[in-house]
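This document starts with one chain, in the form predicted alone, laid out as structure tokens.
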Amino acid sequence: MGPDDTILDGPKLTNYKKDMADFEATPLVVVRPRLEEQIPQIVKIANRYNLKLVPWGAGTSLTGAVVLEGGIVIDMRYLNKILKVDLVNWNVLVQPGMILDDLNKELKRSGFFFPPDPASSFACTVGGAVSEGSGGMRCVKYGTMRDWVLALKVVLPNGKTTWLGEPLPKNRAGYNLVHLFIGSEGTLGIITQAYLKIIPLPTVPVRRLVVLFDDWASASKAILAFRTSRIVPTIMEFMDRENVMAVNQAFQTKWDEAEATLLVDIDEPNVERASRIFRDSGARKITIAKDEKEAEELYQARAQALVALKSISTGTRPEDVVVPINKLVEYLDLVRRVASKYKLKIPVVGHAGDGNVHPVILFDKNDAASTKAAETAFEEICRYAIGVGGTITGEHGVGSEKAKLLVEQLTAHGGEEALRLMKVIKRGIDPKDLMNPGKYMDLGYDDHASSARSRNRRLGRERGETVR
């Protein structure tokens, strides 16, 4: 690495102090390796001198997972090549710095694609998306990153390199260590290569619909009706009025500003039946994108919703709890009540088709009372999800933001032994706690588990629910 690839101070270092949700920490140094062989060398040096370290993809994390105080940030952006495309075995071998949209542009030339599509796919990297276990708009049909990773080459905290998994459709040899690393947020090692499953581009034409509703209840009714219709959309995205207004303001677009908007991709043979479901549920207007250009513009309006909201507020807390889909109406009502209770704006956007809806808490980060209200609202929304059998995170991850709440969720859902095992795994792989410390598994188990048990039992009694 040359002098430009080692950053100790100055404006360039500032670029690595914040993630996309403005969680902040100051690294000791940023290194930008240009060869894969340099990664084990960096890790061995860190191990020798007990230096903390974390890999960095594009900084699009929303939970503080990629910022590290006083440690080594390893920027993987130069390791961004496609190493092999296998059109017989339907997989691709890539380096971790490859941007997801760039990967799909290359695959499209051969008639293939990689389905997972986080909203930040225009910027986020393969390594970051695997480490975060990312989701996206097409999850309702295709699943998350966890469903599309076959094998990983990783550098462990001791500096040794190993392959996990096999680039095969089936492999039952050994524990599934690939899935252990997916979503581990850089706490177990550094991904240097990944075998990903790919599939041919759909041959059935897909139509993009924009469906407008005058109230959230009607939109929720349509979502539930879809679940019982056995129609599987490719995407089913929800946006409320405030989100659409923010997109229009930020990007000078002129989308209809309805109280609730669904953006839905449907196989063409099912469009008529889908439209009938929407009309029967109270849709005010149904528009079908007239061509691919308009369809892409609609997609980008949804993908850029968080960017638009960040432009109208000094502080944002983008959350991603998941609730059982039959609790979706109740959940949306809760978000409105929480917003009113704490005098906050909480626009809602997200993946309505799988119950992963994102309330984005807007607040004034320069005002202590507003910041405290946002924190309290965030915790109340997460604890509601725990109480109804949901999860605190569907795709954003844990990071430093939700480490305490992870303990609460596992404790409430009978997962105390799972939590203990996670800590055993972390200590076994990273005994010095060098890999992204302070994230995910950093909390003391006994104290937080005990307080979590008491809190969740109390919440369950208040709601008249049985807490597992």
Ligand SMILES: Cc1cc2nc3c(=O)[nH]c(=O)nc-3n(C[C@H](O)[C@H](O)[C@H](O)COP(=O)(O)OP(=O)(O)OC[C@H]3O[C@@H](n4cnc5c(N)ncnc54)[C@H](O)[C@@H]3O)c2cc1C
Contents of the next structure:
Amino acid sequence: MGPDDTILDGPKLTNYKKDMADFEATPLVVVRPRLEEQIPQIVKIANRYNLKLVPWGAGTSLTGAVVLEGGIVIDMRYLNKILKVDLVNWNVLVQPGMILDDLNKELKRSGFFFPPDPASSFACTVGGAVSEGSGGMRCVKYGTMRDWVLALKVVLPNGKTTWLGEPLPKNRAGYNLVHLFIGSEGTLGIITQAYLKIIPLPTVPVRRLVVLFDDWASASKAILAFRTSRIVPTIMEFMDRENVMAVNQAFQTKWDEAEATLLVDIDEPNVERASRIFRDSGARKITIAKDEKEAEELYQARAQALVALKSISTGTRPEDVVVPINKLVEYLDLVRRVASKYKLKIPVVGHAGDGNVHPVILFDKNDAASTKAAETAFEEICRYAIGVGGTITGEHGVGSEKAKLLVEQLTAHGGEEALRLMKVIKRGIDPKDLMNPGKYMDLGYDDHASSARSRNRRLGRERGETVR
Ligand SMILES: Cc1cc2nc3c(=O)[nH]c(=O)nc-3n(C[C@H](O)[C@H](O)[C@H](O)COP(=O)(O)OP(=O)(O)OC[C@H]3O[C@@H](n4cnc5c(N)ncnc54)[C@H](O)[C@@H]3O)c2cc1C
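Structure of the form predicted together with this ligand, given the form predicted alone:
Time for the whole complex; same chain goes first.
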């Protein structure tokens, strides 16, 4: 590593103090390895001096998972090569710093693609997306990262390197440690190579539809009608008026500012039937992107929604609860009620096709009361999701933000033993707690578990439900 690859202070260090939701911490040092072989050496040094460690992909995560107080940040940006593309076995071998869009640009030349597409795919890395278990717009059809990772090469917290999984379409040999690492948020080890599954690009033409509604209820009705229609959209994204207004303001565009907008990708043979479903549900206007350029502009408008919202508010909390889709109408209504109760703006945007519509809580970061209101609103929305059998996070992960709520969810849904096992696994793999400490369930979960239990029982009784 050259002198530029070890950062101890100054403006360059500042780049590593915040994630994209402004969770903050100050690392002791940032290192930027150029060679994979340097990673175990760094981990061994950390072991010798008992220093905490966190891998850094692009820092686009949203829950405090990537920021670390007083430890070593390992920026993986230079380990960003495609090592092998195998069009017969349908997999690629990549380094963790590879940006998802760059991977797909390369694969497109061979007529293949890697389906998971977080809206941050223009910046986020393979290592970060695997470690977050990220989702994205195409999840409704193709699932999340969890469905597309075959094998991982990892450096464990003791400095030893191992392969997990096999680059094969089928493999039943042993416990699934690949899935254990997917979504582990840098708490178990450092991914240095990944075999990812790829598939041929669809041969049926796909059309991009923009569907406008005058109210959220009609849009929700359309989403539910779609679920039983047996048409599988490739994407089905929801944006409310505030989102579209923010996008228009931030990027000087002129998209229609309807109360609710759905952006939907449909295989061409199904377009007519899909349009009928939208019209029957009360859609005001349906437009089909006229060419690839316009389709891409629409996609970018949606992908940049969070960036646009960040530009109009000093504080943003982009949340990602998932509710069972049959609860979508009730959930959207709850978000509106919470916004009005705490006098906050909470635009909603996201993956309507799989029930993962993100409420983005806007607040004034310089005002203590507004910041507190945002925190309370966030907790209320998460607890609602837990109460209806949903989850506090579909794709953004736990980080430091939701460590407490993770305990609440698992205890509410009969997962107390799962919590204990998670802690056993973490201690087994990382006995010195070097890797990304203070994240996930490690935040004092023992103390928190019993209060979470009583809270869940009380909420359950109030709702007159049987709590699992
Ligand atoms: C505008 C915007 C839109 C977004 N849209 C989506 C979306 O649609 N879907 C979605 O799921 N998320 C979304 N996100 C969240 C985020 O972009 C994703 O979680 C992304 O996959 C994180 O990738 P990253 O490279 O930035 O990871 P980072 O933020 O750098 O790291 C995330 C976690 O991974 C760990 N990590 C990174 N590299 C490694 C490695 N090599 N080995 C082990 N651990 C590692 C880090 O320690 C950290 O815990 C969005 C964020 C933004 C800003």
